[in-house]
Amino acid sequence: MPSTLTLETFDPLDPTRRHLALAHLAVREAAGRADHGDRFRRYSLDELRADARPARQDRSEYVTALVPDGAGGARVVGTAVHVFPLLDNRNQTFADVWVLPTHRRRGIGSALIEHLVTRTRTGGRSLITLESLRLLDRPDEASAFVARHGFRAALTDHRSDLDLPDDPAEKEPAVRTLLAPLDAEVAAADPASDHDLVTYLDEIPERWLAGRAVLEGRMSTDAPLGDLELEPEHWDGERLLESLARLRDAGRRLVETIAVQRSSGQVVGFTMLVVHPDHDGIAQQWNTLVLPEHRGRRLGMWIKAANLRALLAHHPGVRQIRTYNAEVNEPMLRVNRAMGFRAVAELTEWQRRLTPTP
């Protein structure tokens, strides 16, 4: 570590660290709008808190690192945050790292990921994850970096954004026409001749909660992992529950799509899009997954379109979608590019498995 960095842990929720919170905030923006441009999204002091709060599943650990700012003060030039699973996968951490463009190639990176590795051998875990984003039109500086560090290349995920008009007038008639396809392939298919899709905003409808709580534990074992060293994880309704309270908490608003098997009233395909006030009109398709033994019945298309019709009525200011798909999930791809995404970035999971303490 350089002479004159120091490192300082901080919790968000401390009123006397928000000094240090929003430098925090102020890193990662300078080095996303560095490396992604106009594709970079912000992350607001809310979501931080948010993240930061005590829960069942995890808990995060926060590090900043200083330089003298030549006035007798220091000056925040990186940070970091780190996740310590607490229900599954409790064999690792999870973090992400970012330097101010301006100190980059100055050891303050590879700092910061020793502090992490250190930390998570202390925590008692042995395997610990980064990520890494690159524009598909821009070099990749990430990787050798990170390779650098003992980490080995896990999972690659294709980042595709699908961008629509920014006048409302004329969002509708370019969504109708991206899912006509869609809607002409769904048709023939006809899943709607034995499932129902449900639409909801924020909350889980409790009837629908064990069954949806089914699906997100199955996103553990049924999404393409590559190489990805994971866990099954375990989801109930308490966990779903305690998880979307974690997003209202974060100022984020949640539209849902479910099917619902009319024969047997189980769920049986969901997917979720999340957008926040303070995103500049861009929201997040997270999680989609359709039971393997109701594959086939374009379900997937289905539900996606339902969905970015409600987001589109309820959010009508959203001007463009994100969405992460493994470069193996072709079936997924495929949806999306019928959408209307296209790729422009590319996102790495590294691991890198850590040998005792002597």
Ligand SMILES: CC(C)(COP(=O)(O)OP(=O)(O)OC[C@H]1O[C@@H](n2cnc3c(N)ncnc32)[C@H](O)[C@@H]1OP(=O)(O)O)[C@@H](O)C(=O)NCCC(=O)NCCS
The other form holds:
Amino acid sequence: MPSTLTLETFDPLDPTRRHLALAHLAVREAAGRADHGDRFRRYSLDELRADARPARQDRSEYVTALVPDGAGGARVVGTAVHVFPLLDNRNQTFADVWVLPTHRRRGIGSALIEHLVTRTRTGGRSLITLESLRLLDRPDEASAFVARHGFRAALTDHRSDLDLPDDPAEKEPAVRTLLAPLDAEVAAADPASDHDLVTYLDEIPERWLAGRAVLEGRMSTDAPLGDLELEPEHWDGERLLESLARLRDAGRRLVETIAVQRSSGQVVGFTMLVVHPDHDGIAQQWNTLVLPEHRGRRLGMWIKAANLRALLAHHPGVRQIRTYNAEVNEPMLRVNRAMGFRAVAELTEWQRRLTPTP
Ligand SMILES: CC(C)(COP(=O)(O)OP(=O)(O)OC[C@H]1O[C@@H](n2cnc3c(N)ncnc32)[C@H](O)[C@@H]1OP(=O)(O)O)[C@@H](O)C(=O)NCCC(=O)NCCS
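The form predicted together with the named molecule is what I need now, so please give it after the form predicted on its own.
Then the entire complex follows, led off by the chain already shown.
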């Protein structure tokens, strides 16, 4: 670790540490703008505070890397988030690291990684997972860095974006054109003969909560994991409500569509889109899943097309939607390509197994 570098942990919920919370966001923003240009999406103070609030399912630690600013003070030049899952995957931690573009290749990222490794060990855990995101037309900075620190690539996801016209008058016709082929495919498979769609905003109606929670758990087992070591997650209604409360605290807005089998009343598929007022019209696709025994009826296309329409009806300012899919998840990629999504970035998940300290 460079001799002038210090690391300082902070709690984003502590008002006396507000300057560090703001510096943390500023480093993330500077790194994001440098690496992703106009495809950068802001992460807001509301989101940081909501994500930092301890919950039943996880708790997070935050650390900043500081160097002397030349005027007797210190400047934050790097930062990391370190998540400790509490309900499942208690053998591991998840982390993100950012260093200001002006201060790279000086050992700051390495000092942060060493801190994360130590904290993982002292927390009694033996595996760390990191993510890196690279636009397809930009150089890859993270791979050499994480490989140097003993991480191996465990899963690669594509990020695909769907750009919509800015002009509200053009949006509706553009979406109608985009969705016409999907509508035709869905009509031919006729899932509406034995399923209903339900769309809701921000909160999951009580009636669907338990069934919807089962599907959330299935995300951890049914989506392709590649070589990622991850435990199955158990979700119940209470856990789902807690994660939706965090979503709301963060200022995020949810648009969700589920498919319900008419004969049994069972929730058999769901898809979620999330927007935030500080995200400059960029919406994010979160989880989508159709239970295996209900696949092949174009339920996935049906719920995604309906949810996109609902998103634009309730949040007409949305101008771009982003989605992440494992590169091996051909069925999901096919639906997304059919909707007009185009691959723009690659997200790699890296893991390092820690040997016990001698
Ligand atoms: C990845 C990142 C955190 C590295 O931070 P950093 O402070 O520059 O890293 P270090 O100076 O500690 O680099 C340690 C070693 O990693 C390797 N490395 C780091 N960046 C590299 C690059 N751009 N190209 C090739 N090797 C690189 C080198 O071996 C380097 O040692 P060296 O400089 O003596 O050759 C930084 O580039 C960053 O913030 N990127 C954007 C956010 C991100 O991708 N975070 C996720 C990381 S998984």
